[in-house]
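Below, in structure tokens: the form predicted alone, a single chain.
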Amino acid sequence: MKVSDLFDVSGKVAIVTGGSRGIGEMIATGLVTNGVRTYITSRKAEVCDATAAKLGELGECISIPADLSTEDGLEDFVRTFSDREDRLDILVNNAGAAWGAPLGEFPAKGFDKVMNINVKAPFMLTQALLDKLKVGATQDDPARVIMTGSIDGIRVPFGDNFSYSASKAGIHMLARHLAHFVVSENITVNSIAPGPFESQMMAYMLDTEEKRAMVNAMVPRGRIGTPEDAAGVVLFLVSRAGAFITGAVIPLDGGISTHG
């Protein structure tokens, strides 16, 4: 039982949504550095096609740019993930949105637009290519289906962001009926809930050294994430070492949650 034969994944395929950049881009760059070939996809093609290209010196990755949101969009990614791949083993559900209005004047767009993109997008997807995911699932190394979700979705955040907060409590609820359903068929479903990590949407809190310093004051660890803490846990829930492990929702905050 070596650690190496543990945490081995080299040779796999994985998905990972919105892997251009912030935590999808963490988990994407663990993935490849450690031989799986990884597709990532983002609505911005220009910025999708890059992190790809940086991250085919360290294996392989490739660009596959769509909107997951919109129906055609979905649709064309699954078709030229398909005329590539007969099977897939790790589908990560990174990409995200977020939205804040003070109560009273939240739009409907705000709370539309970001539970397609949270909630409704991974589940289409995933739901579009469970066939791909059974077709390489044993009982010791099933598909593996990863949600992010958020600590938001876990406690009441301080901000005004009710649409995200909703749609990541959805998504840890949607991993674990999900996996519910889908455990005969060897795959797991699992969420992971990030707390601060550098990402587009915790730009504005970490663009002074001063907003940084209280946001790392407000983790019990002292600090946000890093790119080892969200590849790390990726890569324990998609290798022999998380096998056993479905429906569960895995707090990666530094301790946050345990706060209320």
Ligand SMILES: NC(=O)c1ccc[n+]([C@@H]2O[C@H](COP(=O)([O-])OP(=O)(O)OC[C@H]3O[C@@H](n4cnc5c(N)ncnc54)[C@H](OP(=O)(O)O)[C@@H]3O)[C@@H](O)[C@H]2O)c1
Given for the second form:
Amino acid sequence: MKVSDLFDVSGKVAIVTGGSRGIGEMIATGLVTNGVRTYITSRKAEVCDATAAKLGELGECISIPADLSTEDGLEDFVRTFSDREDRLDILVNNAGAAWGAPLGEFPAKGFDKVMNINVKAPFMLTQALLDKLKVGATQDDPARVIMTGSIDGIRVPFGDNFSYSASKAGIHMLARHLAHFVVSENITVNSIAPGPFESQMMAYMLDTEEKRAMVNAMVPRGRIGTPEDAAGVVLFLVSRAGAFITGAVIPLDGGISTHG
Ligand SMILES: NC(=O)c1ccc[n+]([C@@H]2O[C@H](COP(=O)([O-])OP(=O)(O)OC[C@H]3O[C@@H](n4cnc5c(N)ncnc54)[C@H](OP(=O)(O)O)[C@@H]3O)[C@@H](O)[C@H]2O)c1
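Now the other one: the form predicted in complex with the named molecule, given that the block above is the form predicted alone.
Starting with the chain above, the whole complex follows.
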């Protein structure tokens, strides 16, 4: 029952999609630092390679750039990963995109893009990697799939990001549906639902002191999320401590969801 045993994740193999920056980089940093061989992916190869090189100073981090919103990109990614690894212990489906436009002007492509990367890609990637996830999965130490959802998929957002909130509610439900189907294979599937974190996606809300203060004030805990907050909940979910949890949506939002 020692913390060092309950939370030991060393020797595992992980994929973090969208691991090149933002929340994905925070999660990858937590995994790499704690002895998990971690593959990160994103479209911009130079950024992905640079982040893997940076995290490589903390442990093992490998860059496989890919566009997961296309069938070819997803297949290439799975092939390249499978050539290198026999098994996968942790899959963090984190890559995502947002789109905002006024009601009445919201374009169809703003739905397709967001649904593709936020819902379809996590499903198709999980499906393509199921065999790899089963290899090392046991009742004591199941394989773990984690979706990065959003508080916007739980509570109606203030903004006009209609496809985003729908996609995040969708991925939360999809994770629960998948969890039910793979539980007997010793695979758990959970979602984390972040509130505001520092990232390119959130930059437009945090680029002045006034806006940052407003965002902080919107969070009951009085601040945005940090790398420790993102890495901490994932390390819990993928460790022995989190092995009995599946089908859950965990708000990671400093209390925003307590507003209902
Ligand atoms: N930041 C927040 O406050 C917040 C709150 C709630 C939920 N989230 C969720 O957290 C996740 C990470 O977002 P973030 O805030 O860290 O945003 P971000 O800084 O924009 O990072 C998004 C990541 O996804 C990658 N990506 C985007 N499209 C991709 C594609 N088609 N194929 C492969 N990789 C792709 C990006 O790299 P490339 O552009 O190079 O592809 C990048 O690595 C998302 O699912 C987001 O919805 C964020």
